[in-house]
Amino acid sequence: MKVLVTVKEVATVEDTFEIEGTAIPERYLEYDLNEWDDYAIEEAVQLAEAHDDVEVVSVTIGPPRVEETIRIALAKGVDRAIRIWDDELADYQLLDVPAKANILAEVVAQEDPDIVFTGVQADDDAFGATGVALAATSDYQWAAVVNQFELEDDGTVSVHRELEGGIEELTEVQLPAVFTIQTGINEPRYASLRGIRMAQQKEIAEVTLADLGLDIDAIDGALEVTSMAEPETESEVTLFEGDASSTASQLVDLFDDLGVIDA
């Protein structure tokens, strides 16, 4: 059995930053593994540990910088990794859902996995649709927002899904299938020192669009970043300074001014 996990590196922004045009300069950014993808990796690795002959492969769309993040996945138990990138991708500030689904679907076609795990969404763009779009493009079955996963002996998968309004659905899915994994489904492991050492020896295959049989039309999406701005502040914040006694007195005065208490 083969499990394919989509992995994304996301940027986090420092508390104080500037916007230049439609982007935040690199000096204000730090990069890390997408939170939802961490849970997807853990689910795949646990599946490999529980069953014989399971290969876990990760796939990432990103420049050479992302290899550090890919190594994290390899250190946690992924067997090998695929990194997709070329100069044409570098020209795009934003890859929309159809573009990513088209690219990843070619990897699915080449790898022919039984199971594809994706995170429910990414911390940066928060589209929350790539996994389902990938299933549709690849003609795979799918289940979204999965918070419990169990592979049955007959090859079907029993899953629990989070629905709106706190409702949970129990359903069975036939393989091959795509599952978008929700946070909290498991407890992602830390990369051990042994795992980190082993990750340095594992394969990261570098793949271009041409290697996947794609051209620029496959990623020419309809979305475009036209402007960027900090969100407006909707409420005021009062900062109290001083020791505990002083700040407590200031807090009482504030509550009195607001009419919350009668001092």
The other form holds:
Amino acid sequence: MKVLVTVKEVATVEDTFEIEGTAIPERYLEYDLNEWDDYAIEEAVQLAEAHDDVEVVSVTIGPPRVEETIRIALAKGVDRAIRIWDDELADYQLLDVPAKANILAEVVAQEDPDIVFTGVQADDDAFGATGVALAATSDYQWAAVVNQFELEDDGTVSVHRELEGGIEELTEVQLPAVFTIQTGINEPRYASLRGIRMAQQKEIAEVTLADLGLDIDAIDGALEVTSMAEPETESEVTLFEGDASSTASQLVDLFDDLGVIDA
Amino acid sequence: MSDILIVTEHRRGEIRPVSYELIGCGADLASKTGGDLHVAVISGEVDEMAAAFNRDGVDVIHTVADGDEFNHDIYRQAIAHLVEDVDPRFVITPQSVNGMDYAPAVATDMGVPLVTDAVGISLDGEQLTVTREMYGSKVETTVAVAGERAVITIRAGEWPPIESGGSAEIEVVDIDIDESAIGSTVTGFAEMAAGDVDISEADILVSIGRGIDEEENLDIVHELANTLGATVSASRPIVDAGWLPKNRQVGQSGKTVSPDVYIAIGISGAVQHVAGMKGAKTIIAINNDSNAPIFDIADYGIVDDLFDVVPALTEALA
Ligand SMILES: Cc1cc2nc3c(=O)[nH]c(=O)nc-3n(C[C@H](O)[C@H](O)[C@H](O)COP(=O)(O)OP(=O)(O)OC[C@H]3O[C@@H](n4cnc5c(N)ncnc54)[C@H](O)[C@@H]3O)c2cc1C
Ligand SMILES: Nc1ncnc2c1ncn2[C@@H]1O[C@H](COP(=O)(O)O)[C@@H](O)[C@H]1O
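Condition change, the form predicted alone to the form predicted together with its partner chain:
The next block holds the full complex; its first chain is the one shown before.
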């Protein structure tokens, strides 16, 4: 059995930052493994540990920089990795969902996995859509926002989908299928020293669009960022200033005013 | 091709409120394209729901009676049928957990751009631009969408719901569901365990987020809560890590709370968290990042290290 995990490196912005034009300059960005993908990797690795002959392959669309993040996935137990990049992709500030799905679908076609795990959403772009778009493009079954996953003996999968308000939907899904993984489904492991050492030996295959039989038109982005700004706030927040003992006593006064304590 | 198609949502016999917001959003867009607003009601008690959706601005309500509960394969087929019939310019769905489960497939089937989690939509001549948030709501971006058509999912709570009655035409749609294309079956629902306390009953919530860093550090939060006579709740990462049980989670997939006082400590204020606590009477945020979105909805705030402020507050109260 083969499991494909999509792994994205996401950008987080530092506490203080500026916007230049339609982007945040590199110097204010930090890069990290997407939180949701960490859970997706763990789910794949646990599946491989629980069953014989499960190969776990990761795929990432991203520039050379992302290798560091891919190594984390490899150190956690992914067997081998694929990294897709192309100079032409660098021209796009925002790869939209159909573009990503079209690229990843070529990998699905080549690798022919039984199960694909993606994250529910990428923390930076927050489309929350790539997994299901990939399933539809690849003609796979799917389930979105999965917080419990069980591979049954008959080859179907039973999942819980986490709906709003503490309700979960119990669903059976036929394979091959894509599952978008919700945080909390498992406890992602830390990469062990041994894992980190072993990850150095593992393969990261570098793949271009041409290698996938795609030309740039096939993924021509439909979305163009035209402006970026810090959200305007309507709220009039009252900030308490001073050192901790001073702000604490201002808060106590507030509690008193609100009638929640008898000072 | 100037019509708008919106897809409403229901669960276990109840209409989800975002459906009425979709009508508001759709009606606004239809007034700009000069087209009609079409409403899709798929699965469940469709006649009853169609009556409820007959509100201002709605031109046609299409009911597809197949299925009881949401199933993405039925939605996908039903929407494909309606898209063929109506030829809509925009298809709009909620960015709900179920919306996330079918909207991307609809966009794929239609071969059109997909823009998710919209907080604003504008149409300037022929050019569609959508406003959405990125980087944990720290920035708002507008994206220009190429082409004429699009599938757009909208964030709940951003458009005014349409409350009053309309004069829509109701069309019963008969489709031949292709059973062989149904690859998943909903077998039931589970509800989160009630647990020891009901945070939605609390008057004061001391709510802790990822800023607490380590499980041991929760002690300072429990001490504060004890001193204040408050109940401890949390954002999702705390519950994901197993530091507090699920029934303490505030937010979209946890509980909706509306206490007199909500103290958000080390919580950034992600939209899924805010969905569960924006109804609190007084919101106080303690966060060392002055740009954290929680300050956008807080009434009072302290921009400082929680490890300084929380013990100082406990001490000041004692
Ligand atoms: C489908 C779906 C459903 C979801 N449902 C929920 C839900 O029900 N509830 C929920 O909460 N989330 C939910 N989420 C997750 C949500 O998107 C966020 O990831 C989550 O709310 C972030 O939690 P946080 O604010 O604690 O952590 P972070 O976003 O990491 O924020 C931590 C904050 O702590 C501050 N901080 C750090 N150190 C300190 C310090 N020493 N002193 C003071 N401040 C400090 C930081 O500045 C930061 O603002 C859901 C997501 C999805 C996709
Ligand atoms: N550039 C990428 N490379 C690999 N996987 C990705 C990429 N972008 C998104 N994904 C996957 O799709 C999921 C959802 O992303 P999104 O739809 O962008 O919110 C992520 O959690 C990843 O698993």
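In this text, all values refer to a predicted model and were calculated from it rather than measured experimentally. Residue numbers count along the first chain shown, from 1. We call the rigid core whatever largest set of C-alpha positions still superposes within 1.5 Å between the two forms.
*Asks:* Superpose the two forms on their rigid core, then report whether the C-alpha of A248 is displaced by 2 angstroms or more between these two forms.
*Replies:* The answer is yes; the displacement is at least 2 Å.
*Asks:* Taking the rigid core as reference, does E164 move its C-alpha 2 Å or further between these two forms?
*Replies:* After core superposition, the displacement of the E164 C-alpha between these two forms reaches the 2 Å mark, so yes.
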